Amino acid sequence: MEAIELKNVTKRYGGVTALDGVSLTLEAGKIYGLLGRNGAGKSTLLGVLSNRIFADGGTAFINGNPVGSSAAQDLLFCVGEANYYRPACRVKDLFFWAGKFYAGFDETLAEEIAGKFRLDVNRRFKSLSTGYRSICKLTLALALRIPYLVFDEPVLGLDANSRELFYTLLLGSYAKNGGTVVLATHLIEEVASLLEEVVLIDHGKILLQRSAESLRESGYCVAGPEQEVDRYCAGKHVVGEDRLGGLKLAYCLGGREPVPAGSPLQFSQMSLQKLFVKLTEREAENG
């Protein structure tokens, strides 16, 4: 089976449970958004997949291979905040060695991408700014033909132009070469248009996994006088509420029912960002 599978994966750091019995399947050929607050468990989950972190319990597989096997790690490339490169290496040397370790690495393409980002390939990695270190790692990933590309907060330190360029190049690469992409980020609105499926994690648990399209279609906000909003929302899946002056705003998932002509209620689409905020607020209140 071509998929990433986690089965009841648990990871603890002392008294903190970073992953709490996580079971998850990421099918091949999609762009996933792994969304969560800081400390929600995103980096730990990706660390388990990339074999940089060892789980305390449960199992994880890539295309049926245990994540600790060379067969699994040959299928996945992970870009994260940590730097695993020799500081004294020049960028062009990193490109050279990437080609030795990964048969699917295109050194010529890496040079082209570096030029688009204005990344000086003769600079040593240690001399790069935080933003250009991120760009260097992203360039390595974008020049690599591999089934699974995993990004953990990939645009750290990048300005708006560089972030936009990364998203454009990533989408172009995906459209041309396929594969599976996992984007772990808290910049939800920036990546919302790229995502095909959303996985929301909080306090080490998966809160939901749904297609981005279904979430966009089913999430909406209803606003109006409090009693009218409460009457409309009775029996509906309300994920959060706000109050502004004499008005109440309710955030709902599910079908939107018609209201009589002249109703004071107003409706608007709920963004993925707002859904994320309201669901994680509710978890915090309950937990």
Contents of the next structure:
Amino acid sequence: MEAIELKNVTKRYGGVTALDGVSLTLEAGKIYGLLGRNGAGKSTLLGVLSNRIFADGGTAFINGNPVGSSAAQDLLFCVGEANYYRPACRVKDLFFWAGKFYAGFDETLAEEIAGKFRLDVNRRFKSLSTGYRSICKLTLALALRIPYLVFDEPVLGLDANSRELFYTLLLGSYAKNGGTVVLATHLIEEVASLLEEVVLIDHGKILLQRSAESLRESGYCVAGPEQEVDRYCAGKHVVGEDRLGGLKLAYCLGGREPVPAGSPLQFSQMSLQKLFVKLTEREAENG
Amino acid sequence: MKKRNAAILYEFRVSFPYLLLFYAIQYGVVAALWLLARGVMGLSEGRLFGTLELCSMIFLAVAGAQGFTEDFKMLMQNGVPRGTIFLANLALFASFSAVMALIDTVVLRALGQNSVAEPLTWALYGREFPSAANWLWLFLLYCSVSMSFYAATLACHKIGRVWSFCAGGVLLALLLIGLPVTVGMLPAEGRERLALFFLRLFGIPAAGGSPLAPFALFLGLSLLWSACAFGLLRRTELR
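Form predicted on its own done, so how does the form predicted together with its partner chain look?
So here's everything in the complex, that chain up top.
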């Protein structure tokens, strides 16, 4: 099966459980958004997938190959927040070595992408600013044809223009070459339009995994007088509530029921970010 | 196969320039001091340099530690499995050791003939010690040094900075205080036996040591440290 599969994956750091029996399938050919608050377990999950850290329990496979095997490592490339490239290497040397390590790396394309970002390929990695280090890592990833591209906070330190360019190039590459992209980020609204499926993680557990489209379609906010809102929401999947003066706002998931003409209730679409905030808030309150 | 070849190529391309730099500096200093001693100060007798092999060992110790700190991260980022990283490091250390043992054997024996320096093996076993044996002796010694520091760096990474400092402090205290005190407390006969044991371990002929003993010792240490390093690397996380 062409997919990333995690079964009951657990990872603990001392007394902290970073991943708590995570079971997840990421099918090939989609752009996933891995969303979660700070310390939710996103980086740990990606670390396990990229074989940088070891799970304490459970199993992880990439296209049926156990994570850690050379077959699995040839299928996935992970761009993380931390810089693991040799600091003394020039950017063009990093391109050269990526070409040696990966059959699917296109050095000419990398030079072209670097040009678009105005990244000087003759500079040493250690002499680059935080933003340009991120750009260098993103350039390496974008010039690579590999089944699974995994990004952990990819746009760290990037200005708005560079972020926009990255999203455009990523979408272009995805449209042209396919593959699977996993984006772990806090900038939900920025990537919302890119995502095909959303995985929400909190306290090391998967809270939700659904297609972004169905979330966008089924998530809505109903606002109005408290009693009216409560009456409407009875029996519905309410993920959160807010109060604004005398008004109550309820955030619901599911089908929207028609209301009689003249009803004081007002409806609006719920953004992915709002859904994320409400779901993680509720978990924090419960947990 | 691609990753393995690329990892070995990476290790060699990145590290060998440092080897050239090391020898350029070392023999530059040797030449300068020789000129100073013979030309300026007029000293014409006595060997100027002893145990230059120690410099090579220090270089290999640094290379061994560096093999983990920077190369491991770079290779992991490029999706190289840990087993392949170990192989690439092993290939590098063995090649470094072989080349350095060859240079040190040829150069130091030549300098030894001209009374400029004294090879370590001459000091231990006399001038009749064969060149080929000299190379093998140094090669195995250098392998064990680089692998020991590679394994030690991995162990430090595993236990964390604080525990590494504690362990280093305890080891240093044992070597500088514990060992001399313990040896000092031994009766004279015990001290003699201990000295004899070490002399035989290094195959010193005067102590009745076997000429094969040091080779077996260094080979055993190299294998032991390699096994430790491999065991540690297999469970090392990239943080």
